[in-house]
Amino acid sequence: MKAVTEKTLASGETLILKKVWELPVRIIHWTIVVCVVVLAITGYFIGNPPFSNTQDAATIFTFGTIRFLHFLFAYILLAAFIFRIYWGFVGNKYARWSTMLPLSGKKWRDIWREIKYLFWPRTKLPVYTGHSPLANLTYLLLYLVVLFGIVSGFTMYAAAQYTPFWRRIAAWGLALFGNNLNQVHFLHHFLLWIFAVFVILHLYMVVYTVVVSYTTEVDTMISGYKFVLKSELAEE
């Protein structure tokens, strides 16, 4: 059976079939997602033990188990974090760190042309076949976080080791905080609600693509595909 590559909408519009987003970059996505999730549960359990149990730690092993978790789905998640930087350089051209860059003028003019609209939607947004432009400086940060919470994460767990390669790490990161520790912890746990904040918006905007355009942003990371109107390929 032939799959459908355009269909024309009531109004006379075509709708065209665009390979955007490669398998490697779908699974490095919810490979984030769910070690953000995880991430940020253990980590509020660990920063916050809502329980005690008077049976034998070595026997229940409750806590370890929040901490085995936690520290397993941070070593995932920075193997994804390395992966994504390799293939922002070899990926296509919508995943290329050439494209989410903000290095032009017309692309922070429209950055801000998106905030307005958000703020204050007068005018027809333009539907981008990949990421726009304020979509690409938004991801751009959130890395940058993800790279903070690993870099302050796997600081604290040096701290706790005594191998020289581990004592090395958290000297170097520590150095990186003013050899606070205290700090550090603080720090990453304040990442938590900066990723809370973060997904509150971002189910928002997945939300909000629905009413403008053809293909939701779940269908597209899933299956690499999105209906854009012809018309209305802003980057082409």
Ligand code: HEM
Contents of the next structure:
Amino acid sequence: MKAVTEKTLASGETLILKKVWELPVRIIHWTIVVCVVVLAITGYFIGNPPFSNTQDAATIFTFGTIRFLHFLFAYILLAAFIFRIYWGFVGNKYARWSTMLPLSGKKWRDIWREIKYLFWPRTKLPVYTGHSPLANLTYLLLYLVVLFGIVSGFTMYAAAQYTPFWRRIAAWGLALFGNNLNQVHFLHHFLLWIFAVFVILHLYMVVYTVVVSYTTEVDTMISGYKFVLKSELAEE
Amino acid sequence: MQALKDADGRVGVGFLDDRISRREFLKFCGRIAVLLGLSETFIPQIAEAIEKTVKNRRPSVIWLEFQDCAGNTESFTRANSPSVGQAVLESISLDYHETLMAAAGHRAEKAREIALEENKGKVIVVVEGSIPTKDNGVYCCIGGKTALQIIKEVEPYALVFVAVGTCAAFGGLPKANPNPTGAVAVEDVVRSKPVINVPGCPANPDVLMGILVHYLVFGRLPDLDAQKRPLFAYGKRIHDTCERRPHFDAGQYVLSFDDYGARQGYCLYKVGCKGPETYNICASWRWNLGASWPVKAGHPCLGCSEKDFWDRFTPFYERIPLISGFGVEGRADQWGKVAVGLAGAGIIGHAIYTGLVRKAEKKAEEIAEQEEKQASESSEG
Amino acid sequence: MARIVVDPITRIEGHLRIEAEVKNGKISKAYSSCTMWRGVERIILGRDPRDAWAFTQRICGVCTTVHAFASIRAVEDALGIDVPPLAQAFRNLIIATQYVHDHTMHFYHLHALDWVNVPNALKADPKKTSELAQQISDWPHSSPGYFKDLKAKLLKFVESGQLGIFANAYWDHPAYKLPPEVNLLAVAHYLEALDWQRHIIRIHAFLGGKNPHPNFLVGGVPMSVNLSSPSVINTEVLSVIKTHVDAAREFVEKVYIPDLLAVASFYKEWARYGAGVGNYLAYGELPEGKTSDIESLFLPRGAILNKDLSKVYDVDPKDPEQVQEAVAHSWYEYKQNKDLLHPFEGETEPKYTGPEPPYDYLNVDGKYSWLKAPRWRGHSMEVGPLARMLVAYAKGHPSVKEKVDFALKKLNVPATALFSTLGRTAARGIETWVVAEYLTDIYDRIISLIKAGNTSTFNNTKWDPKTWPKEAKGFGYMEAPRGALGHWVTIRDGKIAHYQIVVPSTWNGGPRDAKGQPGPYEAALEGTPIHDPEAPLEILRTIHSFDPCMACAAH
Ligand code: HEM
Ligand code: HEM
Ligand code: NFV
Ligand code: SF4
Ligand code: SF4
Ligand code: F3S
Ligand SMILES: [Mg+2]
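Complement to the form predicted alone: the form predicted together with ligand HEM:
After this comes the whole thing, all chains and molecules, with the earlier chain placed first.
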């Protein structure tokens, strides 16, 4: 349990530490983190092999191993992703798709207000339990990028398997990209950079919320605890 | 070339000698069986089917050349088995083919008309080259008619259109950016008849023969993929059939032409090989009577059987194509790095900005506090 | 006045239309029109110069390789790249193979049926054919049984009623003069050549992966040599290549040349027709030293004017006054206000002004072709084997001189017979013979280079675009089978900024220029007798003697 469990904001509102992220969400989060890191590193090497071995080809399998790791973690990523989708229906309110999807005009207005706040931080920013609307949006986008990586990746993967099952997968996947494997490949290659940008932004947003809006701790995604408004808790 | 003598001491060559021809013929049927994934027991059946067709009327083939380079025609003459001589004399009736036919001018046009009328609905129409559509198609005329007019004229008589070569199948070189003539593929203009695409630059001749033979033997056209390419030839990537693949898996690459790796036959991945994205038969059947194929001969695969490869696979010696549309063209990785740099710079900028704003706020707060203090002090006083 | 239209001209590469006016049984004026254009000179812009060979190679699948080499040489010239001697030797082997292959196929598969009557071969006596065959050559496939089988096969084919590519031709034309036995012999060799060419072209496959459209490389050749690796060029590959080199030479010496002389002896009157412009241009080919070393060319460079073999002019394709193109009668427009433009400042701006298809006649007073009209110092020039043989002959090339004199003697005609339809066809055969011998030499040279440890096949010093100047211009020559080919490139900031191609069949098949000077096809047809305007076989003979390639010509 945390040492500090309550803090008071300048505005006079009181924040209370509350468990927001359930264990599965946290496990999924860190699984995704590990997968993305491994996929990015192995993917980078797949894209740009940094060396050329000269030993007997029969005794080494360097690139095969790199690709194997890429595919192994691709499967894990897929599993985590599927589980997260499921959890979005059964988890607590902070993890629900109903909360996360910006389906109302209000949510979009909140997002806009937060963006304004980022560049004109003199207005008062409301405190949100769970993700702030903007963070929320970036996570959704991040999940979309993950999904895109999975779809494009498994399309390429399927294209090289030639069993009836994988052929069908490949046909579906390729149809999404104008039946052009090369296009899939190109976009998948670019994925690495999209991820890099998102992760940088994500980490900054985490630090930002820790420092500026006080609602997150650096270890929130480990402990699951987050500061929430006392007033809001009372509502529940 | 081998000269063989028969019992009478006669010499014969190739298919001109019936005795050799029979053996070659069965060998050829065996090849077809392998090609179509059938067991050896099918060989007699295949042979019979071909012979039957040959005894009856040979199917009429009309070969139209539009915006082409005749590379597929040349390729056709290099076919392994049946050779083009065998095919033309024994299996098909090539009733129109500008590059090969004896008749010219009006007589040639007439030969086409006759063949169309006599074989209505049964003509196999091979098309080589793309079809220009800009300015009413004036960029390709034959006998005073545009390619577009000719293809429309032929369409009702066709059984099937076989678009041979990447130009006919996908538009190919003429369609490459900026496509000065509005070139399109056969399937973009033929609406009422099936189209089979046999891409490649040029197409492998044995694939074309394979399609004809499939039709002769089974009385139907082969199975196609989503891009209308016959699966028996385009069902696998070059990369999955390449003899350099063990070097790929071992991380052994050619880094520069004629380097140590090149002299060992290492993988051409790093010098731009498009084998991982290209579906074709090159690696398994090879070219020119099995002599070689581009990757075996030390050059990366250009991906010549893929749609728009002139624009999407270039520059050829880079693994990943350039991104255009940024004003200046750039490489994907460069733009990726730029994006990451911008994101980094953006957040640093934003952090500093936020810090400054907060400092100013704090100061303002302090001042306000002080003022308040002073005010309360003075009111006390 | 009757205007004959032959469209399509078949048994050529591409889309050529000839319109000819006939007066008193002779052609008085002829118009050559290419009816297809793709715009390669525009498509190539903005691309990586190292890729240019692949794009331009696809201009033509018949003379495949030649645009690739012209392009590579242009880029190497611009960037100052010299290729290693072994790479140069391999390139020469590829080029020489291309000549032998392309010329032989032209003779048998594109040209022969102008002289050889296929149905008439059915009247031949196989035994007499065999005697004839054995008399002119010791080529082994010459037994009576061989010709008997062939005749039976041909009969079966004809009786099937489906004549395919032989249908509806001018077989009843009186201009066919060969006896049935020669016809049967030629048909046999038509088929044999069809088979033979598949084999010898494997040389290209070993060195470039496939044919048509083998793969090449700026700075060398893609294939490495390593006598201790199973994966690259090694002893085995070299010895298979040797087999094909020998087979190539044997066929030329024992089949092509004897057939050519046998057929030509029946058509000597064709030494009187088809001369054309009488000006000849050759850039030269097969550099034994550096590409830029013009003195080292096995087939020399030069120009001849007015059939005057006593003077061979120097040719410099980079000189703005020498090679130029006109568009007065071509479906293009020049923005620069000039009649003639040198390729370094050339323009390719299409502007179709012809009749709306379908049409019966072109407007030959206006623009009428997709070809520009190239000129050398303002002259309309013929290029091709005849031009090359004449320049070499005039310069005293020993092998060329020996073989030209041999052929003239054998046919019992004077040297002036060379300036004709027959001379053009004979020159192609003679050149094939000269080059087939060269094949053996270049093969030996490759072996001795490898023996001496000279195995480098690629110069990578200027591969990286960072090593290139901000702007560079280059010219790449190539004696393609059909004649002098040039590519002119400007590279700016690592990309192709300007590209112009002037092709052999553009030289030969181009339309008139602003002065009304006809191109070589047009000039060659003037004066040709036409027996029957409905069956203008004579037009085919002269046009085919040039071996037109329209995909090349218009590009
Ligand atoms: C975060 C996610 C991922 C990243 C950053 C990533 C990154 C990359 C990169 C940079 C490449 C090299 C592309 C090239 O230049 O050739 C690559 C290749 C590939 N990736 Fe991923 N990838 C990710 C996820 C996946 C997933 C989920 C799959 C699913 C199977 C996958 C399958 C592949 C395949 C099949 C290749 C081609 C490898 C080959 O066959 O050589 N990737 N990836
Ligand atoms: C490759 C790296 C990473 C990826 C792809 C990633 C992805 C995500 C995603 C998708 C979420 C939303 C969770 C959900 O609602 O399902 C999330 C939330 C979060 N992540 Fe990460 N993450 C990464 C790295 C990190 C790291 C290194 C940290 C630790 C400092 C971190 C801290 C957090 C926190 C604190 C949240 C919750 C923020 C909130 O309350 O709104 N993440 N991350
Ligand atoms: N004309 C021409 Fe070509 C040749 N030879 C090339 O430059 O044929 Ni296709
Ligand atoms: S696909 Fe290639 S070989 Fe074919 S016509 Fe086009 S450019 Fe020529
Ligand atoms: S050479 Fe090309 S096709 Fe072959 S393994 Fe390497 S990348 Fe794949
Ligand atoms: S370039 Fe084309 S010929 Fe084959 S190896 Fe590649 S698909
Ligand atoms: Mg030009």
